[in-house]
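Here we start with a single chain on its own, the form predicted on its own, put down as structure tokens.
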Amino acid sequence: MHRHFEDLLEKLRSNLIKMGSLVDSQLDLAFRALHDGDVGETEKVYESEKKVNQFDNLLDQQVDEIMALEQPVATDLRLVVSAIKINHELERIGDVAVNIAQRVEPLKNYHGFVRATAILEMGDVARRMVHDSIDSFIHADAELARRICKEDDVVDEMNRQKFHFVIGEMKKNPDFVEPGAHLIVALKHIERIADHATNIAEDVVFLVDAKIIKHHAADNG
């Protein structure tokens, strides 16, 4: 293998960790607002998207020179191949950090209630599950990847808990309806927060362990 080739496969590698880690503070500026009921802090995840979407344009121009002048085999295109994935989910929990920003402005008057639910309990999971499927990446650690796929069924049992706790609130005050609705949407997102990440981590054991796990509880084990 040249240089040359060593190179792109470095740049590419520690620029999806860097798209990485602007997604986690992302999802952390995201949450903060809605637990604050802070609108002008979401304009700082708006922001932020705008610099995971320049991430997103770069990694796949990065991906089309290494396919196109490099011709990867083995480990090497299992990583191309990954980080194309990977990008793709990064930028779609840009994405949904996005989303539950938007959120903020309607619930701002609503803290009781949004706090009363533990949302961003929930939340904490799923920013983790993130942090760590990056985490399992940058360590080639397919053990860690595969803990976050179990992690998946707590986040959507969360989901049921809170998701049934909210209904209950708006059945017995009507003036929590419109909020409840924000919140149950806002749960949803959460819940694709962390099934973005579980994709991620299905990656990594690709990556790692050259072993498709997606659809297959029973390996992940």
Second form
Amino acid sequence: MHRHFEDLLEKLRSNLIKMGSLVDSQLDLAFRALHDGDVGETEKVYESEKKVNQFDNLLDQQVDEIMALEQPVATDLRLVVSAIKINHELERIGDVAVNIAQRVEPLKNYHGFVRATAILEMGDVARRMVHDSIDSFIHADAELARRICKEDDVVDEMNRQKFHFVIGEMKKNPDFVEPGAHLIVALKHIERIADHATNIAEDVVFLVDAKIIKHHAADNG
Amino acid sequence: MTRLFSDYKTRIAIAIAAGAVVYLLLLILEDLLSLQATFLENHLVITAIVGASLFYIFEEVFLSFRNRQTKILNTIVDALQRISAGDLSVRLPESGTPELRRIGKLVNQIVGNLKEDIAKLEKLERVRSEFLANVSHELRTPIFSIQGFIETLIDGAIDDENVNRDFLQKAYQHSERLNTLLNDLIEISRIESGEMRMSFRYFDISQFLSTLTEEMQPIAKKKDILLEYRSDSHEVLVLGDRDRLRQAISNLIDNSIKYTDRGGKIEVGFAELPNSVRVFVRDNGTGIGEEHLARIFERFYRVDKDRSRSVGGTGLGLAIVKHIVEAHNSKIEVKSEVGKGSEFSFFLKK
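Form predicted in complex with the partner chain structure, per the form predicted on its own context:
The complete assembly is shown below, putting the previous chain first.
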């Protein structure tokens, strides 16, 4: 493998990690803003989103260049294919972080309700899944990636429980209808974050073990 | 020398047979060799003697070869018996047939590897027992102190208003020291067992170091030490585990504070290189003698035992730093001069 190609792959990997680092801290900012009801902090989330989008474009260009000029095969091809998919997932997580930040303003006066829903308990699991999925990519750790996939069910269950809790509160108190609606949307966003983290983990398993596990493909042979 | 056939009658029979074979061969080849039939008839006895001689020569050559191999095999068996009895100083001759040479070479390699493994295990065992001895000693010191203060309080000092508060304060300080020591121990065992996964992310080293320096200011101010962040404020992204690096650099700054006298100065910063940055923590403190430099990253190694304990060191701080830096594929470097100060540094990938 010639030096130029190696450099291109290394740059691709390094930019993907940079984008992952950015999304990881963006998510952290969004959740902290939601927890503290701090509208000022949401500005940082929007700023970060611009950078994430720049990385999205940069990675697309890099993938195009490698595909067109180097025609990678085997492991290198899997890295490039995974990069396309992980890039897409990270970009989507960045969007969802912005969506969560947008809930901070309408929920800032309902701090007690937000805390009672324990939405951040679910947020922590989802955020850890994203964090671990990025780690699994960096360390090429398929075992960790497989563990992440199992955690998705935990978030789904939490989503169901919290959804019923919010509905219950909305029924009891009409003042909670509007913040309740925002909370349900935020819950849906968090659930989506966990889905994206799972997708990244599945891509890592594909990258490391050359096995497709999404939609339980491995179970079906 | 064991003969091939020890019975003399058999030997004569074989010698005659060999002579007959030579004679028959000559008969077959007589045209080819242009020999006269009369020559053969007249020299029947000579051919028989030649045949017998050939048999003897063959036997001698064969026997000497077989004996040589037997000797080598016996040496190998002797050597293997000594190895199995635990003598690893044995070396096998790498001679004889190619197969025997290979056996000799392989056995020598196995013995070499065994010796290395045993040396490693012995070193590990020595380190482990030294570590255990150190840990128990380090744990015992604060525990004894706490017991001492509490016993004195129970024995009546609790009612003495001049000392009771002071004794409790001291017992509390020792319990804090115990806590720090246990935390460090847990930390180091987690790192060494590979249980701790590094979370590498890109982050701005400039902001990271300036924030960290700011966080450490109160401890430096207590000793009137000037703690400064010395680099540019422009964003430089590096790859590393932020939490672990925070711990490593805090340990380095903390050490500098401990070993720098009042009114001293500590500088924290980084130098940007094409593909990496060099992070440094330097002070104008007491410095470290050259003879200690190679050992300061060992667990519980102390340049000055009394001073280390009095400033509250656990003896594990630098060992933790070394592990964290090495987990970043880097190496911790130290430059120091007694009386002038020290500089610790390492590289991080950009």
